[in-house]
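This document starts with one chain, in the form predicted alone, laid out as structure tokens.
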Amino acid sequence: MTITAFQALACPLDGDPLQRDGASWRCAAGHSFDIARQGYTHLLPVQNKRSRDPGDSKEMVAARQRFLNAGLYQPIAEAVSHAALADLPARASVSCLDAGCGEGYYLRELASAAREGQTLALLGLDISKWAVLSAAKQDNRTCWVVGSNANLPVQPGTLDRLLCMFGFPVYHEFARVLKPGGLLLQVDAGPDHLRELREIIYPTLKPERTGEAQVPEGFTPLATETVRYVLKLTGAEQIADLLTMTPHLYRASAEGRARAAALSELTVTVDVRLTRFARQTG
């Protein structure tokens, strides 16, 4: 398995192909963008913004950081790599975006399943800096890059992947940048993802949504998998930084928050659906 350079970036500003020059990404057009010396680009206008610090604060990157690292969601990370890389010759080339990458976990984990002679170029974007920086420190094969999924600073046409893990799906930029025939990898929570863990922070919990839904416009579905076991944690800081990187945190009361932080073992469900999608060619 080689990684390669990622070379199919493009302008958050008038979407020209960046070309790399030294430490820094310039389009034709004269706009340059540095490579921090952390090792990532920084592609998100501040037009563009929606607050001064979006994403992922600090904390809840360092606990998913620590959570992941721990190998406690290795089955998705597993299933996903594997939907990846499926049916690839032994010796492809392939460009892989996780839109949304957080601190680059399933980005690490797709570059080591790879089989030998394949090469892969791998971009990892995300709208908190913190994730970024994150992912730079733990892997510099990768191109990391601040940007939006509502404006990927991305090509037309690509990408072989996409890897939308937990994320904000923006389906008409994915459609976008992904070659016909590319796939979109969806990881969402189904309906008993965390289950136990919910029943304790909230007083009740939301009906689940039913009926089918909908295919995205470009896309036509291949399969859906669901990754499902039991998960125990044991002391109070794993779950903590459970309930800390995922949106629960600021949606559960203090109430709530506290009846978590009072436990020091819990078992969990992990619950959740993989979707492949196929880029039409038409």
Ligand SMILES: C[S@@+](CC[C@H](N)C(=O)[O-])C[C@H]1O[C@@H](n2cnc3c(N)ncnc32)[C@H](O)[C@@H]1O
Given for the second form:
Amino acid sequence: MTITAFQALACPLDGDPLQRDGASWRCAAGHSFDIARQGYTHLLPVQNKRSRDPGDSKEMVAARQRFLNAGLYQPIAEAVSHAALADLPARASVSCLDAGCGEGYYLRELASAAREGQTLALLGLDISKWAVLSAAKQDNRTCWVVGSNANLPVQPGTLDRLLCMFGFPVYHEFARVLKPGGLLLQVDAGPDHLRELREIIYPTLKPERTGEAQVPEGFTPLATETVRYVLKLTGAEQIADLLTMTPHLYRASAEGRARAAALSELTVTVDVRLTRFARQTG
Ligand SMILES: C[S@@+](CC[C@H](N)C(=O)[O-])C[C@H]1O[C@@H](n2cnc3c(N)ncnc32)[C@H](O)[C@@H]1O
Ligand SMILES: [Zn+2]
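Complement to the form predicted alone: the form predicted in complex with this ligand:
Then the entire complex follows, led off by the chain already shown.
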């Protein structure tokens, strides 16, 4: 397996292709974006920032990094890597974006799942600079950028695969950047996801929102897969990390969070949907 440089970045101001020029990326119109010392590039124009420090906080990123690097969502990573790399010719060259990549776990796992002879060009994008910084520190083979799913700094029709893991899909952008026949792989919480944790932190359980029903314009649905298993969390830190990396941290009341903080072990169900869509041709 070879990881090659990602070549299809576009200027976030005008969409022109970006060319590497030493320690920066430049477009033909002269816009220039420095590559930070830690190896990532900021491609989110100030006017597209809705807040001063958008996306996940430093604490949320650190919690997710500990949790994921402990291998607790490894079956999810395996399913996604398998779906991304299945049915490829032996010497395939694949370009893949993780849109809302967090601290980069799923791209690291994809890189290690690729087979001999396969070549990957990887782009990880997140609106949180903390997430991208953490991703860049852990892996220097992938192109890491701060950017938004709402305005992807990617040239049209250039991607073979696009991952959206527990994220915020913007389908018209995903359709724009995928090649015809390219795959969108989306992972979302299923109805029983983390049910036991939710039972502890909420007075009554609302059904999990499941985003399965609609097929986005420009895509053809392929088979959906469920990844379901039981996860035993040991120690207060793992439980706190799981709460901190999910939206439940903000939705739960102070009493609910205190009940979770009092636990020293917890068994939770992991129940996620892996939805696959193919970008239509023509
Ligand atoms: C629930 S986390 C999932 C992170 C990662 N995909 C994972 O599963 O480990 C959602 C991520 O989306 C990012 N995010 C939020 N809004 C975004 C946007 N408009 N564009 C790109 N990323 C965004 C957050 O900063 C956060 O890292
Ligand atoms: Zn430009």
